[in-house]
Amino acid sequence: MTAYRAAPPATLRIVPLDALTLIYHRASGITHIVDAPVPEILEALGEEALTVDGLLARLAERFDLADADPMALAVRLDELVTAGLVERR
């Protein structure tokens, strides 16, 4: 089963900016401008590898996710992998 973890903290510089968050990815030199739920996903993942279901459970502990869609979360995680902000294990 596929697991995901946030990119190592040393490779990311995360700066909240009002409703948005800037994430500088040192490895690529790209600054990403993101909105919720990206910062929350990265924080929930941390350096621990979690499956989609594990991450969804962790996010549900912190947020009201009564109608959460695991497939939508998997798609978002794959987008973050492509951006270099999340690693697939």
Given for the second form:
Amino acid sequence: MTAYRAAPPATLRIVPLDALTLIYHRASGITHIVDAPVPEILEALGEEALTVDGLLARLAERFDLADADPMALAVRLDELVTAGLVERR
Amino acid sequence: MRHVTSLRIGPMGFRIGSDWRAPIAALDDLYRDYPKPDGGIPDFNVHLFAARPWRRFIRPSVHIAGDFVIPDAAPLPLEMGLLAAEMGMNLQMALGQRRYLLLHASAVERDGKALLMTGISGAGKSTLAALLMARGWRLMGDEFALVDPATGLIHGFPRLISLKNEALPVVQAALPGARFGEIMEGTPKGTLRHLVPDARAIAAMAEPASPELILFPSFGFAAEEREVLPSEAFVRLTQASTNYMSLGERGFDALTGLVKAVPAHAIDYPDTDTAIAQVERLWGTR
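Given the form predicted on its own above, produce the structure of the same protein in the form predicted in complex with the partner chain.
Now the full complex is given, and it begins with the chain already shown.
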């Protein structure tokens, strides 16, 4: 089972603004402008490695998820891995 | 280079060399009250050169070169030599600036505080900056505003103000005693004329100011105003910056600091009188 964790905090600069959050990825020098649920995913993952189901359960604890879809979450996570904001374990 | 001059605009020193006398003579005239580069050493070099030796005389056409160049930039006719020099200086700033976060914006100052105005070409950045100068604001620049990542302060770049097309009569009427360059017709941006910033703008060019208000003007629409949230201001200003990417994390810090601290508004305006009233009111209620 693939597990995910957030990129090490030292590699990210996260600045929440009004509706959106800015994430500067030090390794690539790229600025990401993200909306929910990306900041929430990064915070829920932290440095702990979680499976998709484990992460979904944690998000469900913290937020009132209307459509808890593991497939959609897995797709989001793969996008974040591509961007370098999340790592596979 | 046969003809050479040097000058300082805000914190940046330039050395401009040319195969022809005319563009250098125009620069020396219009920039006659500007200081020389600090310590005599320029930050950037600009060269205006003939494509072939004989093109110095026959249908002379001016190529722009310098420390940083865009390949295949189209040459300009010699009558537009001053424009070529200005474009060359802008190009060095846009491509080579590393010390400051460079915003494609005009800036004016009042009481030590800076108003930034940015938008697409034709939005009225230069026109509004010139008209505000006529009303007693200190002009900091009509093209570039420099954000110091170390302090967050805005440094000015008060080059010659570049006025285009319908802005020309409006600004000439507002500043009847000002010094203007020659009228250049048929440039890539239409009819163009340079305006020399007033004595105060030149004397205070090295004084930074604290950013206080950001405006995104749009000309040609019914008068309207709306607040711009920091996230939208951030996106718009990254688009208005030529060196955001190359500054890396310093640029990120400078820009996030700016949009978090400084309120921003979009203003649509049908004419400059309306715009000036909008600016003064927003400045008063910030």
